[in-house]
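One chain follows as structure tokens, the form predicted on its own.
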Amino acid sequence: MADSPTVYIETYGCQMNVSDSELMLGRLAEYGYRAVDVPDGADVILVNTCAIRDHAEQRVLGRIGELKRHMKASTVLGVTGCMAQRLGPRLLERAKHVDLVIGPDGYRALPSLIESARNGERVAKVDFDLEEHYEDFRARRVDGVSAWIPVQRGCDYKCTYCIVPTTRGPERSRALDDVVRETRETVAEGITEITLLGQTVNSYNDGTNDFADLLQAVGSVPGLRRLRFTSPHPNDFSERVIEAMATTGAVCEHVHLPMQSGSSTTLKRMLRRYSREEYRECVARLRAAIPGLALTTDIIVGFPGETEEEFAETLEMVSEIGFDDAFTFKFSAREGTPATRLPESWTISDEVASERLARLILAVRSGTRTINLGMLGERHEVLVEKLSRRGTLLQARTRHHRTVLIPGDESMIGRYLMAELTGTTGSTFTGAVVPTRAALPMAG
């Protein structure tokens, strides 16, 4: 074992990148590689990257430079993922110590490309493969409590700010039977919570089955206790999908529903394909079907042309809808996206965008705190995930995706417990474990 070649993967970006890193680790394990937790002296170092915002790319470029000091003479350094796809051979020119540049559809060739790099060949593999779903790969899970299962790759929506269609190609869905098979295998390993992944996951369609069929089939796998999915698009919540969510017991009462803006005019410039009224109506249908639904979102400020009045409409929607939480961002122009071709006079200064972001964060945090204070004293089933950053508490999560810190030790990781919510910081809860027969170990 000690003589096995070692691989270190550093992952940036979304859950799909985490899943892709697990696929790469699984692929390399088949070829005798052993995963390590630090880059120092690793035979292979892979940086799995994100391209969604310029800040993410600059951070990765800096990190690639830092990794030089961790490499030995024979180390192969590769850059994978969306940034690799976007920059391609240009990345080899910018960073002379990088040996490989591999896009999201190129991981099948990873072992052979590493061998080529050992022989001095620097390669960029960024072709799209519209048939590639890595069905025969066995992911090496980095989390023993919850699992990501990709069901869809690529995106057809082409929002004007988004680089994903360029970096991950057009939308294509896995066969339902393959997703169910992987779910069964994952549950057999002792993992009873899974999250289905897709760029617009609820537009899933394998040619025969839609997302409602997928939820029902996966939710029926024996031993599965919690089923989540991310990220959906508001336009793809058909009545069939909402009914499947409401009637499939494993589906958790939480939806991450990207809004991006609360202004219809801004949404039109973004090419989101819905208005504020249609987003509001989607929320109403979801909440009517699933009582107590927790709702989180994504919001961008400073999109080209955004007026103060349009931003005020976003604040109004945040207050009206009452999100449980939100990921908030300043607009970041990405090379090759339609938003870069909007009139320069529409550009929002960083000073204005930063000020709007600060106001938005304040509004979101205020709403979250109000919701959470109203929940104190409630009891919820939690799944213990890991030690908290404080080290003296455990991090657990409710079906509604709320984080609860509880006392305990590592032996409790992976267990379902009942917790009473005793306090809140505004974003997370503290809780006390309530003795109950519901405190069961995970299956397997």
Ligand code: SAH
The other form holds:
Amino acid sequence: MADSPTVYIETYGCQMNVSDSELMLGRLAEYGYRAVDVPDGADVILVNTCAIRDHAEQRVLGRIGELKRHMKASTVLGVTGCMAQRLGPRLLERAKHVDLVIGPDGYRALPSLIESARNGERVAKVDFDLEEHYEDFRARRVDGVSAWIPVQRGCDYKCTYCIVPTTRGPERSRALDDVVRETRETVAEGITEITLLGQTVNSYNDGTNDFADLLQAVGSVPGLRRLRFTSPHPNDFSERVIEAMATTGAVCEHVHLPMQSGSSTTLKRMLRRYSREEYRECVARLRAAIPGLALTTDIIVGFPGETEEEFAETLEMVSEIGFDDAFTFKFSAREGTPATRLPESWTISDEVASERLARLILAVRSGTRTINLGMLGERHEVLVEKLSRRGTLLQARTRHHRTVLIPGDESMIGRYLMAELTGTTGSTFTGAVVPTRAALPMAG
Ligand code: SAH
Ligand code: SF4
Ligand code: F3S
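Can you return the structure of this protein in the form predicted together with this ligand rather than the form predicted on its own?
So here's everything in the complex, that chain up top.
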């Protein structure tokens, strides 16, 4: 179909945005659009944006400026996602070559808004739609091995640093049956690993079913081998949810459990709604129920008022818990969030925040390295995801979410193999494929 219109999409931010981009591409495919890999000459260019930190927004603003060079006179440029929601019409004023600004709940209107833009209209569509789950959209998945399945949109927590409640609106859950249906369809396409998505995914509740019900229902879809979810909130790990994780075979032994800080007083100012002790207790309950559980986390340094003692408590927790890995961030003040109303004198200088971040990264890396060195020689089932960037090796993943590079060719993508961990860079592994009974030729 040489003359079908083309769309190029660039995605920033979290998995929720990756998933939304797949939904948008799916919707546009129904309207005859063909996805292309480069912006040059595309009829529609979409930039799906993130607003979580100022740095993320600056990067996207720069990119939007740059994209101008890749546009034909007739190209429609749309900015979608969280920054679109946050800035709305301000974005149209700021960048005259942007035609459309669409927030996360407005993608149903994408085809018609593109038409309006063709007729010269410039539109900002940023209202929330609490019923919108895009049930009738068929995601156009970019990855053929692993799939994102959104189960919840928005967030009802109000962590004082966070822009997400503003950009994604109130929390709402999809009906369990719809999630199970999408899981079935996804498995039927040959995908055996899925990740359930939500900002506080374990607070999932569709009015009848909670997250424990969801894990059990999705986990019993025939053919599904690996079930993951991100990100849970420590306060929503009920006994029921932990029990469902432990008893649902497909649920992987890995939890990404954002801690944000290891200091109870900082956590209080962040309005995270748990203390250092409660976080520790949550980890203990998870570890007791799921032996060998891998734990990763998110940590923010330099939150307003963070003292050296409070930061030291974070470092202490990092070594005490023994995270398998952590994403670490410098606090970024977001317009309109409660943290911006804290006393000016509480601001942590960039210098101090950078220095703390550097120390935190060292602590995290050294912890990861120690754990990973201890894993050498172990055998793990891996799912082959893709060719590694180095080209000659395959990138595979354990149930614990470790990356293992193994020898092999493209035909092995999507297969499950047993790998022995033979080396580690400290963060990723190299491995050797171990023949399993299933992989051996049948005995005569
Ligand atoms: N809903 C998820 C987090 C989504 S945002 C949760 O509650 O765990 C991903 C991460 O970005 C957060 O966990 C936090 O560590 C970081 N983050 C969010 N807002 C931030 C800000 N204003 N400055 C720095 N980091 C931030
Ligand atoms: Fe943001 Fe907190 Fe909601 Fe996570 S739980 S999205 S950090 S407000
Ligand atoms: Fe960014 Fe929005 Fe996700 S702000 S982190 S893309 S929910």
